[in-house]
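A lone chain, given as structure tokens: the form predicted on its own.
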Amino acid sequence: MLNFGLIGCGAMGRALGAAVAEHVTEAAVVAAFDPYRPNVESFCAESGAKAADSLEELLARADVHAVMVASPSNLHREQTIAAAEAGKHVFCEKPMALSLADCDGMIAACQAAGVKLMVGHSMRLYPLTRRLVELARGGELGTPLYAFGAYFFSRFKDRPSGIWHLERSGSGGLLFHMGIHHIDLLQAAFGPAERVQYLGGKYGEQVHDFHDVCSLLIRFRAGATATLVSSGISPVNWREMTFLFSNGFARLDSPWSYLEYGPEEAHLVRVEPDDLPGPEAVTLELTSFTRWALYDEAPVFTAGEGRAAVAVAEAAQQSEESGGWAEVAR
């Protein structure tokens, strides 16, 4: 049995807690920690884990084997370095961390510990994404080509326990925050990125620092581009990814209930997600991490892939500032 802490529990650590709880066999969450005192009194109501009143009292529990990193952006690398010099496993939520230099010091401390690290991509897990993911790289529809992807929403949400959504130092800004889902998935299709243009802008008053709109060029090694979108001010929650590929096309529709693909108009495909075998996309990352440190099976990503996002997310942080395309580092 694995027992989890988990540090972190807003909306996303209790929905990561309920997984757990819910669906992982050979995991439980024992216990808790949240800097704001209701988020954590209320988990632990719930869920009968203990709550801790400090980080390094969590970690110091000898029944704790791993933790949740379910914090703001900007606590990431200092809480994970902190678990793994614990001795703790760490699944750590998207994004790994606000640059490349704190993913790879999360990375180089969880390998001088010899404890595992992942981060929770979870977008890429769902049925009919890991379709669209099969379909790029088993070259059923031929090469991919072109990809666009628009994730719009109507604002972030209110947030009791702070406004660090709201500020580039907690957040990262919109890619780092929400764009980073689009940007894990187009690499998983396409391979790693090269090189992005970033151009965006504020036009509404929530956030405080950084654009509410963007759009993102991509090229991709192999040769492929897509194009990113994103937005916190829509009027409308929204969506969609397409894909062209040298013989196919492939869309999932807003709000992601259905994927078509095939290789024209009168002979696409229709699958939904009930019709694709496995489970849950959150259950199916922390059942992976869970075997993976129990057992050392392969999982379905690690580290690698929640550092490759980032590396995309600050590259257009570098396009931003100087206007023009900027590299991705490797």
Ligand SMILES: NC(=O)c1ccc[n+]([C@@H]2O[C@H](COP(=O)([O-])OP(=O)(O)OC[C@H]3O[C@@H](n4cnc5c(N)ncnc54)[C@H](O)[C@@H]3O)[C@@H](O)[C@H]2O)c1
The other form holds:
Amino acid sequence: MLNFGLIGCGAMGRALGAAVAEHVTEAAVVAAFDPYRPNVESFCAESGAKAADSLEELLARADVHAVMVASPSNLHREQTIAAAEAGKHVFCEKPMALSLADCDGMIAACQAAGVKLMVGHSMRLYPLTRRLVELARGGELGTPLYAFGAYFFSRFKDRPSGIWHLERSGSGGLLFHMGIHHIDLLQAAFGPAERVQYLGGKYGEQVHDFHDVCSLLIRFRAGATATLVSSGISPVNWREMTFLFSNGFARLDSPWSYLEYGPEEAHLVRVEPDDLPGPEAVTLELTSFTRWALYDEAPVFTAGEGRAAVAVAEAAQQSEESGGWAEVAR
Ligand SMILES: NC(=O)c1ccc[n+]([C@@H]2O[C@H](COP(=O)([O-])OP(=O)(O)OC[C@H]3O[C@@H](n4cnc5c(N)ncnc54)[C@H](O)[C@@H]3O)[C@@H](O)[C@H]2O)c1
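If the structure you just shared is the form predicted on its own, then what does the corresponding form predicted in complex with the named molecule look like?
Below, the chain from earlier opens the complete complex, with every other chain and molecule after it.
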């Protein structure tokens, strides 16, 4: 049995806790920490976990074998390193951190302590995205040539001022916070990105201190290209991912309720999530992490994918500053 300590009992922390309780048979959440008392108290009342008064207290518990880091993104680095130094395995939410140097520090700390580190890029594990990645990697429709991804949501419009999501220092901005999902999905499908060109602007009157509309051009090492567009002030929520192959086409439609693909218009296959058996994404990643920690079973992904996504977001930041293309660090 793998006992988790939950760090951060907000929206995602609760989702992770619920997934462990309901679907991961070999794990349990036994303790939790959140400096905002109402969140930790309500989580513990519902789950039966013990509330810790500090991160140190949580990490000092001998019955905690691993942690789930679901705190604001700017805290992932220091909390992961503290957990590793306390000998705990770490499941860290996306984005892994807000810089590549921080990712490297986290990986080094976990390696030095001999603990596992996974970054929760759950979006590549949805049934339809798994199938999309399989199409790109398997060569069924030829070589991947191009991808178009759109990620429009209204969230920044609804948030009150002063919370971490709205501050670049807290969330990293639009690409680190939300675009990172599509960046990871594209690298899962097309392999590592080589260079990027960023373009964006702040158009909304809300209090966030970063661009709320942005586009990213990406060239992959294997030769394909992609365009990602994202906005946090859209009147409608819209997610799309379209791939062009040398012998076909695939499109994940908004709100990702179906995937259609095939060699030509007249022969498109349409699949819906229920057509593809398998666990839900968060259950899949947490089950994999648990079995990796307990039995050293090969995981669905590790920290490497989290680091690779941050490398692209960091290059986008460099391109934003310079106005030109930026190389993605290896
Ligand atoms: N994989 C996904 O699809 C997905 C979805 C949503 C969020 N996330 C990630 O999960 C993380 C949390 O996001 P959220 O939407 O749950 O945010 P949230 O604001 O709902 O929750 C964050 C929680 O962290 C707590 N917190 C603040 N300081 C802390 C500290 N020092 N130690 C521990 N907890 C602290 C807050 O009080 C709050 O309860 C972010 O990194 C986010 O990017 C991932």
